[in-house]
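One chain comes next, on its own, written out as structure tokens in the form predicted on its own.
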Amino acid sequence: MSRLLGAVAFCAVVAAAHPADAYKIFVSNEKGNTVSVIDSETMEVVDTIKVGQRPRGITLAAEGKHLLVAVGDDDTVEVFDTDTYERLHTLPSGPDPELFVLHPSGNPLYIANEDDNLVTVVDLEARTVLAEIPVGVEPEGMGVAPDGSVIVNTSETTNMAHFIDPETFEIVANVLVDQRPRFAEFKPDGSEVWVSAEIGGTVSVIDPKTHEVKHKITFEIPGLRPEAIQPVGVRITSDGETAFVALGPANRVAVIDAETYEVQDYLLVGQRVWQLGFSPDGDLLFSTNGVSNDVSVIDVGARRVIDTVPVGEFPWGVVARPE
């Protein structure tokens, strides 16, 4: 199928399923030092933003008006206007920022500093550091409870999820998980936090009140060695019923019943799938595929891949903004 026919088919599928407002999808390209801007109506890259060195973590702030990009090799977070793509300013991030999470109130920002074993807390309005929180070795994943009552950081080498009080900036619990935890994602009701372990090959489901691992999810894909199945990005639907887990070099996204923890399907996407992000309405899921330099578009309801969008070099993070 030609690219033109593929785009027409994609639009027909989406239009038939539900009317959707146009929006932008921003993709950080780790080796290209760019952010690709995808138009949701055509599912094609319409702009490319030049950013600093090694962009990874990416999120929206100021009610979607600002795009935040963690540029690890420049030791800063760059802030862009989501309409003009102008770089507005930078934020003090600490060394080698990788992933970050915004408090549900819109401020502050919690940043994992991989090289210095810190979580840096930054006030977005004052552009100042509020705290530096010592955590385990090689911190990466950041998660925040929906009500903002607890922050979670994962440390890759210490193999722990650190639960942090956002008021005192103190660690209140350290939970041992499997090897090389990468990501922390809360359920929408705040009842659980899911922590992926890249080398361990599992997702630990943790009760944020008792700090106990209540379940471990494992993965088996026929024809693939266990070591090729490496869970990284995790996203859970707004109703809390379905979870999606990016499985790295397995080139699959796992579909999981978030209530029974049963793996229901594996969706074949691009090569070395890393992070995931929902469309504003939650009907689509986007996966960044680092080695194939593209983004897969997944229909959440139908649980199938409906399009592939070429982007920049080594896509890493993804976030969507309504127009």
Contents of the next structure:
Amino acid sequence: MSRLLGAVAFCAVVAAAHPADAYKIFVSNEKGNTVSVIDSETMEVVDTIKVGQRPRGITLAAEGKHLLVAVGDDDTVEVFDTDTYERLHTLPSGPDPELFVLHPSGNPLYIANEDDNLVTVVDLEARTVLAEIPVGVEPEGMGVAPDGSVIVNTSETTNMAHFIDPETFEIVANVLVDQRPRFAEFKPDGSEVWVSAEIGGTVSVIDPKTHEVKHKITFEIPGLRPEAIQPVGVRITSDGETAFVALGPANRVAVIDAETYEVQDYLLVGQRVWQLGFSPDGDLLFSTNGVSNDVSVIDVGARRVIDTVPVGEFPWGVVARPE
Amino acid sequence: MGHASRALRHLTLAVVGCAFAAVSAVAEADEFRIGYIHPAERELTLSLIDRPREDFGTAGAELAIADNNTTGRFTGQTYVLDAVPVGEAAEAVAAVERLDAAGVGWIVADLGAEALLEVADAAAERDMLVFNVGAPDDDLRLRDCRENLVHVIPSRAMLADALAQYLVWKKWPRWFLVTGSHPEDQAYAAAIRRAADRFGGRVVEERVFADTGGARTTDTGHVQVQARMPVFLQNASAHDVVVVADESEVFGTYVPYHTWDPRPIAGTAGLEPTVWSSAHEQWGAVQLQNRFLDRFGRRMEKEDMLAWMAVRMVGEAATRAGAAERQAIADFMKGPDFQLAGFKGQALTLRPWNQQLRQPILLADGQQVVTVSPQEGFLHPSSYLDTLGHDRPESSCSLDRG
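Form predicted on its own done; form predicted together with the partner chain now:
So here's everything in the complex, that chain up top.
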């Protein structure tokens, strides 16, 4: 009995130390072969998970209990327990997985295989490959409609956004975008998908019903050569009003009015900014800065960089998990 | 894991192959035939590990055809390669006739300057666009321009400028220039001198290594090299770097570690400015390298990348123009919206006045890419890439102004 009381008391202490809104931020470090775990309370790295070779894409599954990490040079996706950081198993991802997206229902996972011009569909429970979908050359970006009705893959050398039916695994449309499309992000209401083109320097706003590019966003930063502006990661706030675009070697995150497509601000972050991820409440946005080995913390409401967190070598992907 | 994953990969490729066949059988595709004229035999190199293989260049062209066809599945376009090995210039012109008869619309030419111009002129009569992947001669960009000739290969001036920018950035401005005795070596040396003037380097001493003939490979090996090369290079004016201009591969490989003074080597040996290195991995290049290695079982070489870029240029322009007509494709390629993604971190575009492909230049030593030029701090009013090579005011070509 006393032992039980002790356990209860311990739990209470733990709960007090971590209020309900505390969370963890997981950052994949491409060169370091690690995932840095940042505590949201202190904004410091509290743990480092050793992972496979060249970790890039990172996401949560199993209602936040699992952390999925694409380790491209090991040709697999590793699955970690988000509490114990224990490696639970790997997934048959196909060769060189880079980015992936989880179906809104929690299963399956759609993985871009850069080297084989394929999107691999993996059942997370059975850990089996459900389908391999031939797409363009060097598939990279993966997006999913909020209602799960369509998957979008971008292919970097073909320069297209491929719209894929998640039931039949057939491509239903191909939309030509600018050079080296890297990322696809749906608006929360599903009305648009935004595709960034790293070398083209633009973001194409595509209507997923008509498959037409309805607008192309361009960027201009005084004093910076246009070639340095290389859009990669894209995130849109849950109210659909504001979009953030990571601009690579421009070392900035663009803030865009998602209704008018007007670029309203450029936030100076670390060097070579790759990907972006929101905090669970959406109040903060984290950017991975590949060259400066840190993560910038952006206050979404204030549109201001409020903190910089040193992480591992060559940070690439980021995802936050409520505690 | 290794065997299983390899087996899976083969299976996957087979499945994909079938899918392609099925699609192209159904869709009525526009067919694009691209010719590739290349030397039947490439010259021997000094280093055994650089010895050319028969499929140098052809393999790159084939991979680009496959990449174009992957995209072509979605656009109703199919691409076919027609590779023609040639012995001498006259054969090259004959090859143009043959390719024309076979319905080829675009020719990728890995030839010397003279043969290239003959091919370009023969191709002009047949409404064919020619891509230069073999001649780095600056004259072709300065005077001898042709409306139907596009330069994919960087000029010597571009290479020399790329090297000069780095050496100056590194604060190694005093160069000891050692040149071969063949015209192309002299041309390379001229580009180095010009680059020194432009970027603040200084050629403090020059020597010519005369080619007295002889074999590229010998059993006697290093003993004589070790005895003679340091002596040849001794008592030079104080210098920071030895710059080698030996395109003909007579002695360049022997210079590193055989200098009199302990100095780094650059130019055609040591740190080499180049369009491609099989060690290049940045900006997604590792994907291209892997794709190439999987398919051909060897590393991707310069000749492969040049051919890949040329064939991709046709594919990219055809996709963007949404047309199959030669004129529409040429117009798009020469227009302001054309961009090629070539794994160099920025878009590659054409200089409109002489149709030279603008491109960053890798500086590589055979093991790694040391740096990529243009370097920070070398400014240009319109494109930093135009700090490499002859700029518009220096060229008497004005293809875009008729």
